[in-house]
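In structure tokens, the next block holds one chain alone, the form predicted alone.
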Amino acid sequence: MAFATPQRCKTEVLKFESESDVAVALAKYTADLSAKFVKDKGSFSVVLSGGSLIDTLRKLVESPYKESVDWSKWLIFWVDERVVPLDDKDSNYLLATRGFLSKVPIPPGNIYAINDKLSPEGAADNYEERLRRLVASKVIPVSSATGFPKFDLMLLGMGPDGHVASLFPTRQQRYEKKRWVTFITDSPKPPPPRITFTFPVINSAAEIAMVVTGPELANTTKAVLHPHRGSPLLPAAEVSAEEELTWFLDKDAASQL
């Protein structure tokens, strides 16, 4: 079990007053990024995961960003999906592709989704597989601090349980250190088989953005972010970014800071 004190990392929360707010916000945020990261290295690998994240995306799909965002250089992936087809209604990717993909046009090659025609395990090693194979060719590149993939943004949110991806507190993946991608076949929140990211792999991402909003999420918003010395440490306060972790809270997950 881990316990506080979290990681530090260069941290920054920012609060607003509505989730209308936090996706005016997040569109500019990720915007911006795409923009330097494009200009610094040709591409903007983003990981996306499931939840009501999409929907806070929906103004990057709109006038200006719709435009001017160089979407053509754009690499998608998923920090977790749930081992279903992929037009299952619980696929993060169908909810992606209705509520984002389909808005702007990323290359369809660009867009990395699970094998959904393999076992858990199966689909986590296939997608490990390809990402090592997106980093043998450089298109991903190398943390040079953890030797784990170093993708540009992951946008994350978070569980009332406090887990993100889908590392949750009482199973055994929100350990795992050597993985790139595991997998879960007893998910506490359905479905269960899904696979997910490590947290090696999440912490080395450049930049992260936690979106959290609404009340339901005030009191672990606030044991994430001040978490009581001594206490169990829940997956969501092991989450670093490289660079900088931004945290987008709406006035009524900050409700309780």
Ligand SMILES: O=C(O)[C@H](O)[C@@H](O)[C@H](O)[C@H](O)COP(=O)(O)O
Given for the second form:
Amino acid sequence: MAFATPQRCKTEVLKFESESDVAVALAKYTADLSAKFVKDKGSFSVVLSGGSLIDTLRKLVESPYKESVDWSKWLIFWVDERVVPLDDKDSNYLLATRGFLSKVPIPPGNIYAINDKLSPEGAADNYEERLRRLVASKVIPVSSATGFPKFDLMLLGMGPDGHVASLFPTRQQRYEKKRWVTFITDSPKPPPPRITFTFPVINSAAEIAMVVTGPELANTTKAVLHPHRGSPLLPAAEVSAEEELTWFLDKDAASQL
Ligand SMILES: O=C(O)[C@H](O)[C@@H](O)[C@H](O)[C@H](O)COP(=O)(O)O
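Pass me the form predicted in complex with this ligand as well; I've looked at the form predicted alone already.
Below is the entire complex, every chain and molecule, led by the chain shown above.
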């Protein structure tokens, strides 16, 4: 097993009293980045995770942000998605639509759901082809450092095993270095079929928020942020951002730090 070194990038670890305080801070952080990127480049590309992230984004669809954010400039993608129908209970698209996208006026054409009629491999290839077209038409820029697409903000969660997106410690997809989007058919976290961004794409993002709350993630958070020498590198420890990686932790998740 390779004990690759953890990524080094500008990192801030923010600890909050409660998950509710994380939600308040995450909304301001996201709204502030939206204002910055819309001013700087006329759009704001946001990459969503599944899991509890959408619920923790709940303050963003309330005042003042509901009124102040320029939603018309947002572009929405998924860092991973289950390969199920978009109206399936396991769909990250459905989760985001119910909890977030149905509550703000992002143009539907700016929301990039997977093609749910394809196989996992086909859906990954299709998503990548669509991203390549967006890069070719300069809707999404390319990182001058890596040559991979550079999204403005990724909002990531972390599993108790240290996975991010659908890049799991015990699966090969975490080592993919060429594809932008890959697929998995035996995800340890159900459901088994998923597509996922790869680390070259994740780590080309300008800003990344790791949103981690709850006592069940305390040990993993410690293992990622304060790794023992020689301990296996967890996928979450490989995350890096080209501008800044910001951890949003509640007291429970930060309790071992
Ligand atoms: O599709 C998914 O399951 C998610 O994208 C996944 O990567 C999630 O972010 C983590 O598993 C954390 O999930 P929780 O936030 O629910 O703990």
